[in-house]
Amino acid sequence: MPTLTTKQTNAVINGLKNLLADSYSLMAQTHVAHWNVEGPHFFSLHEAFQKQYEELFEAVDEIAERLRALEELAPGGLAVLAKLSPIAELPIEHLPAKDFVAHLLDGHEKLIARAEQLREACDEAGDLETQDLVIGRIQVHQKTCWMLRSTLKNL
């Protein structure tokens, strides 16, 4: 296996940090989401948003075991986290569903273009194991863009 180089492995550890970072966000403005959706629609929202936030929370645990493995400290903290993430937080205010809906799909599609990003990295690094890992979390999150804008077009 050849020797990673400093930046190469800063890279993917940074990347996997930004990963976190964005898999919690999402997860927080999904469980604001499911708390706060009104309308004719509530109740399909109410639990597409549940399964949405609970399989992210497993995600959240496996980056940062991910991180862990490879020595590095997982970032914890809101205002951490926060700082690391570019993905808005909604307003807590009666909107309309496809404002919750849109507002997911537009966190999602944040996460999937630094998440390939960070593919990249860890194929010039040679990773494979964390390659593996995040082109996993590139796909639920392909399904889930999927699913709503499959979901706005209803709404």
Second form
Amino acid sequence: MPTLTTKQTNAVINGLKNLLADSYSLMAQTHVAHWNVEGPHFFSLHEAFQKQYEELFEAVDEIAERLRALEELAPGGLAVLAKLSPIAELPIEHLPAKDFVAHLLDGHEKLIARAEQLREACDEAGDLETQDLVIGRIQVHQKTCWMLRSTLKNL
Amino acid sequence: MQTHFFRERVSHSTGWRIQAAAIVEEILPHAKSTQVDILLDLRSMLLDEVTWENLLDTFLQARAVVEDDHYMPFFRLRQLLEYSLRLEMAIQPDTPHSDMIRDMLRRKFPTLASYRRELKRLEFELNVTDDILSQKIQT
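Cool, the form predicted on its own is there; where's the form predicted in complex with the partner chain?
Next comes the full complex, this chain leading.
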């Protein structure tokens, strides 16, 4: 089995840190949406957002533990993770329910784009275990995107 | 797929306008025949670097006709316009308070003229000046 180069390993490690930051950011944004969404669709969106942030909470733990398994420290703290993630924060104001859904959908799409780069980096590094985790995460986010897009059509 | 028109004009436009025009370009193949003209106008105005007033007015008109069918692209356009037009307005003299652009985009005005009429009405009713109107209008 060929030995991994430092460059390949770094790409996987940095990609995992980004995935952790994006997932954490999205979890926080989804939690805010769960609290602040308003309107006739409140109950269904409130519950849907809760399921999503609970799923993300478990994912964050899994990603951080993968970093530890690779002998790396997991980044943490709101300020540190915010710097690592391009996902924008939801404005704290009264917004149409559609804007909460659109904002989260945008965040999931940004996460998927970076996770796909990580999936490729894992492939080049021959790190199948991390790749398996990343593929699983991409599938979850793609499914969430589908649900959010479908929700947008009916709001 | 970007059209020849788009590629030809891109070299003359600033970054955020190219990004916004690309979003409009993606909507076009899926737009209804009644939506095409206003989308073409919006794309031209983005790439031709017209003044913020003309651009915003066309955006509001396009939004009124197209947004319900293409919410995500218009959500992204709104975010781009809100951030970028505020910066453009901030460096130009004799423009309204740049915070107003945010309010204008959050609420669904069909034209710039209708937003201005609303401002005048509030100015009269609340007896306030332009400077604090952007705060008052939120309430």
